[in-house]
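As structure tokens, one chain now follows by itself in the form predicted on its own.
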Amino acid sequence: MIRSLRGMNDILSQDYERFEYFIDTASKIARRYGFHYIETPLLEETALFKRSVGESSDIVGKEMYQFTDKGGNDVCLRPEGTAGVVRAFIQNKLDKKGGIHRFFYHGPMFRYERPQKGRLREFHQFGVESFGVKSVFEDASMIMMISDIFNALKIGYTLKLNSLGDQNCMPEYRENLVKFLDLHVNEICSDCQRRKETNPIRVLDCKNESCQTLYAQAPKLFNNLCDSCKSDFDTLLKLLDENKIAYEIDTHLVRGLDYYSKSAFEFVSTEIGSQSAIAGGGRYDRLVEFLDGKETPAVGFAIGIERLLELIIMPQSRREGYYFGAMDDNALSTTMKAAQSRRSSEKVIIEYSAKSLKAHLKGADRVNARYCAVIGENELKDGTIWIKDLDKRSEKIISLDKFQELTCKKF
């Protein structure tokens, strides 16, 4: 039997209801914040991610689904969403137009890593990207949007914050951190030894327990911020305080991608095991320029959908739409015609076999229909249809002609 590839799962009806509910909820909230939907291709040039995510990152070094296509192009399945949105932003010359551009997106991403709970090789993200706003107020709005999404879904979280500095204060901090690592080079893991040479700040994100114990003594970027970065971070904290959003400052919080600067934030949950991060993002003011666009301030975030599914509390299911059934074989075509007349405005389920009224009522209940509409021998002869409102427990018989004219609300 042919099976799906490891780490690439089917999404069946029960899970998809939660999946769809999340997408619908998050999209509505993003639109309330003034964001518009964008969709980018699953397949991009590999160079896009090497330049944006960074060749030193684990994503580019180990995890991309990369191959040469039939045209000889070096391509890969997208491992994250931001780079593709930035590419679209530049390609469509929005950087040259100036102004503010706000986008949200959702869809599958691909990384070749060891599958585990909450982490798949094909996974789905909901993301938001904002271009053209330098103010830290936009960073605060991003955090508030995530908070609104999780509150709407009744998902508990802890918000962690840090500042990654900018090109003014990061170089000096990186130099101080490398000096510290050089003194302890034999005490750190092999991954951190590699990161020390390629992207030293990433060592702070190491999950090795002995490394984390050592890094408690390392220099803190938070203590080396320039006046501008420190002012922005203080303003961000003030805005969150004023809007009653609790947070923790985590001086070891870094982003896994090379393009972030200044504010970095992460939402974590204690309910999903070791993979506790459920959303993360920050500011990336230089990425548009790195990808040959006009220098444009930007900030964004992404939410891993699979990690959330089991945490989402679905609202109580409400009955909706119609269930249509016939009690006589001769009434099947008339029943289908009546059902089709409702499909322009209502959800409709049709039973194609003639059954008893009791069986049809059970069928309507099974699909959670609001109305059970049945045509039997007598109704067929009289040109009528029997309808029961399963919420109100009321029933009536009306003419088929009248039924065509009525809306659901009139029953």
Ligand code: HAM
Second form
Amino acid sequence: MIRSLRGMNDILSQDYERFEYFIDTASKIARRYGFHYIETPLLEETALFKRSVGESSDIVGKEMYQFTDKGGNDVCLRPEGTAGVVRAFIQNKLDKKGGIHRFFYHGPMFRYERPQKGRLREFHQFGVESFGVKSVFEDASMIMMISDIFNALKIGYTLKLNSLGDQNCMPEYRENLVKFLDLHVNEICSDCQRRKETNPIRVLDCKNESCQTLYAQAPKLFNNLCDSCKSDFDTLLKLLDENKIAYEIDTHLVRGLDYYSKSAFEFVSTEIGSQSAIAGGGRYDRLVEFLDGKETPAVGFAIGIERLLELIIMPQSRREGYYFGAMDDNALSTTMKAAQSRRSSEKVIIEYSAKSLKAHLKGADRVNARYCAVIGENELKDGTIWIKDLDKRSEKIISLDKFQELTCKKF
Ligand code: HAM
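Same protein, different condition: the form predicted on its own was shown, now please give the form predicted in complex with histidyl-adenosine monophosphate (HAM).
Time for the whole complex; same chain goes first.
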């Protein structure tokens, strides 16, 4: 038997219901914040990720699904969504146009990581990217949007925040950190020795315990931010306080992608095991320019959908639309006609064989229909239809002609 590849899962029935509920809820909230849907290809030139996510990152260094296509192009399956959206933003000349552009997306991402609970090789993200807003109010809005999404889904979280500085304060900090690492080079793990050469900041989120103990004494960028970064970070904290969003400042939060500057944040859950990050994001003001576009401030985030599925609490009733059935073979075509009249505005499921009323009610329950509509011998004779509202547990018989004119709400 051929099986799916390791770390790549099917999403079926119950899980899919949660998955779809998540996408619907998050999309609705993103639209309320003024974001528009964008779709970008799953396959992009490898160079796009090398230049944005960064050659020294684990994602680019170890985890890309990279290959040469039949035309000899070096391509890879997208490991994340931001780079593709930035490419689309530049390619469609929105950077030259100026103004504010806000996008959201959802879809599969691919990382060749070691699979375990919460860590897949094909996983799905819901992400948003905002271009053209320099103000830190937009960073606060991003965090509020994630908070709105998690609150709507009744998901508990802890928000971790840091500032990664900018081109004014980061280089000096990097030098100080390297000096510190040079002094302790024999005490740090081999990964950190490599990071010291390629991207020193990344040592701060090393998982090795003795490295972590040592880095508690390392210089902190947070204490050496330039005036502009410091004032933006203070404003961000003030906005979150005013909007009653709790946070923890985590000076070791550096994120695994190289494009961030200034605010960086991660949402974690204590209920899903070791892969606890459920969302991450931050500001990336240099990336558009870095990918040959016109300098444009930008900020965004992505939520990992699979990690949330077990946490989502679905509303009590998710019943929607109609289930139609006939109790007599002679009533089948009339039932189909009545059902068809609803399809322009409702979800409609039709049972094609005649069954007892009890069997139809079971069928309606199984497909989560709000209304069970049935035509039996008597209804056929009288030109009526029997309808039960499965939420309110009320039922009535109405004329078929009237039925075609009514909307669901009137029952
Ligand atoms: P990221 O932190 O790499 O950020 O991924 C965002 C979320 O995707 C994580 O918090 C996690 O929930 C989920 N995730 C990551 N890897 C896996 C995996 N192997 N299996 C399951 N879930 C996973 C980004 O991707 C950035 N593009 C976010 C961003 C958007 N920053 C600015 N704009």
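Residue numbers count along the first chain shown, from 1. What we label the rigid core is the largest C-alpha set whose atoms superpose within 1.5 Å from one form to the other. Remember, predicted model here, so these are calculated numbers, not experimental data.
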(request) Please indicate how large the rotation of the smaller rigid part is between these two forms, in whole degrees. (result) 13
